[in-house]
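One chain follows as structure tokens, the form predicted on its own.
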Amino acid sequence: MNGEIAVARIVTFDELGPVGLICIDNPPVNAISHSVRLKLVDVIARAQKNPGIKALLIMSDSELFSAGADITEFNRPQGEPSLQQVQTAIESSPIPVVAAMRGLALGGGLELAMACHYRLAHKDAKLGMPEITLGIIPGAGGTQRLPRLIGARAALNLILSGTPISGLEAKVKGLVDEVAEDDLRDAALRFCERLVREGRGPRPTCNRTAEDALDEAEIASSLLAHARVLKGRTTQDLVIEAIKASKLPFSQGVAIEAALAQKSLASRESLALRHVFFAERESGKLSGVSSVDAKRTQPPAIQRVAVVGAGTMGSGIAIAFADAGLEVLLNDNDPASLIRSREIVHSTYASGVRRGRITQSVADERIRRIRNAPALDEVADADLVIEAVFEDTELKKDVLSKLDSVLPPERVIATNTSTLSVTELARATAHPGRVLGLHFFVPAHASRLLEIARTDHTSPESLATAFRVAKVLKKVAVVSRDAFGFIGNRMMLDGYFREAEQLLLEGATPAQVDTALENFGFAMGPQRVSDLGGNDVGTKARVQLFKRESRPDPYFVIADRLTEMGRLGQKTGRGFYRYENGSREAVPDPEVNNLIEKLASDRGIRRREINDQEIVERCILSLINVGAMVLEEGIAARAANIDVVWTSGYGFPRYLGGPMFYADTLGLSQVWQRIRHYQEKLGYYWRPATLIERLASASSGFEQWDRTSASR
């Protein structure tokens, strides 16, 4: 190391013979923040003045190149130099500049690399442009340089998908010049030395021309290929417009891109998606614990997990932990259940292999991690035990009591209940502080959300362990206070689904309600969801609910009657719909319509034609209203946490930001007025939440409520 420009470790420079090595070191993800940009420009300028430097190599000191721009800068003016100015400094360099990428090279990180004259990547690196997931378009030349490197059609698909490609695929597409199989640094230095030897100079990407242009047929094909993830979205229109501009001279193209990028940043879609992004980050933090407690609540590593209850949910939880590399003990006192669970595990992994998601060897390894443990005392040495038996209070209390007697008192016991009182369940143990709820969603191994239900007695150590579980499983964690249904199911059962059933009684059909809400943006309508999960699941939850709370009739009278009739949904071939020959296609059934008409008549409900607009408004307003009650009752700590629950676990469209963010976009004054309208029209259960009335009268919103709450 002959010379070093000291730059506070955020960007460093080493002179390695004729190669100047520039390393970015900005943990945790090497974001191209203002401080990084400032130092990059400074280092590049100073290195170019060194007559001994014949080539510059930009790398990272960490296991990833850069995950992109600093997203926190999106909501405020960016200080100079901008990323575009850094790119200009690179492209105009009189000596060649090389980027070498390992790990992640995403968004602004990849845009930085594309401005370099040459690019290398490790074969396992992941290169991509995920901006569309935040409702924005690449704004630092990404839509202009990418088509010049790989062609407009390939660029469009890469940007629309938001999914990274490997270093090997990037080489095939022409995005990188070489791929390193082993040590990237050594390969990159050899590449730079070869450039110097061969006298190969700068090769600015901006001077290239895109070899192809987009035509309408290709655009339509690309949009169709990504239709599922782009449903209801608009950012793709701006992406297409920007890529079309790549046929223009570079200066004109980047000017158009810049204007479109600003337009995307200001869109409601982007504001919503960025809201969810930050809300998920915040919800995953352990809050309400002092710094002293935080130091002593660092949970031990989790290596072995026991799951009690080998049904569908228990099997899914076991798969989730096996996928994460942990050893799993699966307990059930019914040998037949353990056999069925084994079949579920094998069929799940076989499906993954068949779809190309995992190899057979990986599947075999994960299957071996799950071991049946028929006797309950076999779980005694597990680091964590999760109870996942049927949703019955007495059954769960019996299981928790037995676990309490066989497990050391410092081990956490979690219940997977979705609606029962965790506080009551914990009373069955001598150590209620170690009991909490871990509410997994179906399918447990694939769902993103993990709802953590804490009681007044749950210890900080137990809560810290729950957060570690979420991190290990790579799930989005949200903490809920113990209450009926926690956050998500309370809003679903007392708001959204309840209103959907009321609309059926008043004259809408299941297909009409489902279609209207799917057109709004939900992944699946409420009746289709009920049929998928099983109508009996909700009925059993309500049986338990009515043991401690009451709800006035009509309250899920249709779903509960379908359960009585054995119409449980897809698993029986009949529910709200018919499912013929094992198909999952929901076919409307006149028998259900007749049943609904009879239930409505028995209650004196006059049926009428209901339009889709009323269906959507009533279901969404009821969801928002109960969400506000959940917030003011302290069940959810933040409105943003509610948004995370509903976008991650219940199919609410992310591009609308979640129910509480969406309420803010409507304006709480308008929300309050429409709830009052339905209260006058429909009666008691449309009582506006006090919090909505208070915020509306103050011309405030849930976002402001969160900020005020955080400052208390």
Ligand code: NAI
The other form holds:
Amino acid sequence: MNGEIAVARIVTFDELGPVGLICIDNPPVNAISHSVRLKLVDVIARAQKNPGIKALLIMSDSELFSAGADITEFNRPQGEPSLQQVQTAIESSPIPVVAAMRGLALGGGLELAMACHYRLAHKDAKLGMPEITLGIIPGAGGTQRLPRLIGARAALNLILSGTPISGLEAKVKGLVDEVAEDDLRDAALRFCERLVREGRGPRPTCNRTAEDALDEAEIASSLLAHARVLKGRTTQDLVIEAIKASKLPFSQGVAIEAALAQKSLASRESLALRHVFFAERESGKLSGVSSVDAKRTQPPAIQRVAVVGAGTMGSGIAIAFADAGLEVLLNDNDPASLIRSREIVHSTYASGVRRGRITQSVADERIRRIRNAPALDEVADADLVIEAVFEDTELKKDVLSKLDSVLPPERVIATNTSTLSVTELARATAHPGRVLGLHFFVPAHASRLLEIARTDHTSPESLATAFRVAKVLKKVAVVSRDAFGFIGNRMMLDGYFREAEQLLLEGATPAQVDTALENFGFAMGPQRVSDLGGNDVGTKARVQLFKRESRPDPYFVIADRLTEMGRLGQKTGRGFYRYENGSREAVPDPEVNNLIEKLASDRGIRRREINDQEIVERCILSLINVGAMVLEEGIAARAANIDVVWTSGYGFPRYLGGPMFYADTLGLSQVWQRIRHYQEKLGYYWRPATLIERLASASSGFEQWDRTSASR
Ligand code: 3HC
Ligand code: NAI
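Taking the form predicted on its own as the starting point, write out the structure of the form predicted in complex with the ligand.
All chains and molecules follow, beginning with the one already shown.
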């Protein structure tokens, strides 16, 4: 190796015979930040002046090629050179430029590679255009070059899905010229040497034409294929318009793309989605821990996990850890439960194999990772224990106290309680610092959210372990202070679901409430959710609630009555709706309407016509209002954490940014006035959170509140 050009580490250059090797090195994800663009242009220009260099190779020595444009630059003017200017420098290079991708090549990273004259990828690389998940369209020629490389139809599908494809698939589609089975660098250098030997020169993508054009039928079928993720969204319309422009000469196409990209970047949808992107990353960090504590909080690796209680949740949690490659010990004091759990584990993996998600050998390996441990002291050498026995304070205390005596004191003991006081459960141990709540959702192996419930005694080390668990399981972590319902269920019960029930008593029907909120953007309306999870589950939670705090009548009188009647939801074929012959289709049931009318009349409520707008406004405002209370009470540390909980665990539309972000977009003074309006109309329970009043009168918002929270 000779002739190293002295550039800062962010982009390095090496002369390897006739090949100039440019390596991007911008941790953590090789984002194409301004400094990277500057160096790339500089190094390319200098290399072109070197007569000994006959080909350029762009790659990275790190685990990934690039995660794309630097998203942190989106909110400010982007310095020159732009990514497009870098691409022009590459595409117009008189010597061929080759990109070699390993790990991830996403968004602007892949767009950079598409501007190169030739492309290689490692067979396991992941190449994709995830811009749509951020509410933007590919804005660095992606909508113009991708159709020229793989066809307009395939480009539309790749961009609308936002999901990457493998290096092998990319080769089949014509996105890359060659796939490396093993050593990418070696394969890429040999490829470049071959180009030089064979005298193959530059091959600008912009000079090609797309082989096909989009017709309306194909557009409709692509939209249908991605309908679930695109529900309520608008970015796809801009993507389609941009791809259609790829039929024009390149310079016209990129100009149209640039205008559409700018429009998408400024959209509310994009602001909301970018907010959630950063909120999810922020919520998974240990805030409020002093630097001294932070040094102590490097958690030990977790290799073996024990789960105590092999019911619905315990089995799901075991599967989640086995999926992540960990060893799991499953304990239950009822041998029949262990047998049932085994069946759950087997049938879950069999379904994964049937659906083509995993191979049989992967399934077998994961099943082998879960071992039964019928005696509690067998869990003693686990790195972490999660308790998931029945929701009963005395039982859980007994289990925790036994675990406390068998486990070394530094190991974390987590409880999966959803309603009990973690603080009280921790009192049953001699080491309350190692106790916290890990609130998994159903199904535990597939749900994205993990609420971490900390007590006043939970140690920073235990919290750090909980964050590591979330990372290992690829779940989004949010810390909640120990309080009834933590963040999500508290807001659901006291806010959103409660208002939905109230609306039923006042005159709406379950179908009307559900449809209005589904049209707002929720994945599923509240009554359908209740029927899916089981009305008895909510009733049991409320029984626990009344042991801790009380709520005046009416408070879920309909759902609790349905539970008493055995109308538990889908599992009994009857709930807020009827479900015929095991079908999941919710059919409105006049019997339920009669019940609601009776419960309303018992309370002297005069029913009336209620329109969809009122349904949505009241449900969302009460969600926001209780969210603000959760903030003032210190249960959630940041408004953005609440947004993460609701977008990742409760079906709130991500493209609206979560309830607190949405409140900001409405304007808090408007929010406050409408809550006051309902307080005057409906009375006591519409008490506005003082935080909303305070922020509204200061013309501030939750985002601002979060920003200043670091200094509080
Ligand atoms: N720009 C700036 N920062 C980024 C980034 C990006 N494109 N992608 C990730 N980061 C940051 C994260 O914010 C995080 O920062 P932090 O440590 O300060 O919180 C850090 O990199 C690590 O990210 P993760 O915690 O998410 O790490 P993971 O290993 O779990 O995931 C990833 C890595 C899969 C790359 C994930 O970060 C990701 O999906 N990133 C976004 C990818 C994307 O959407 N790319 C397209 C960007 S838009 C674009 O390119 C526009 C173009 O068309 C012009
Ligand atoms: P489940 O009733 O399906 O399973 C509980 C299991 O605990 C049973 O297999 C039982 O045999 C076992 N068990 C009881 N006493 C035990 C002991 N002393 N030692 C070992 N095992 C014992 O209950 P589920 O639904 O799995 O709930 C478990 C926990 O998860 C509860 O705290 C619940 O509140 C919580 N949770 C439940 C959710 C749900 O929707 N089901 C959601 C989130 C949390």
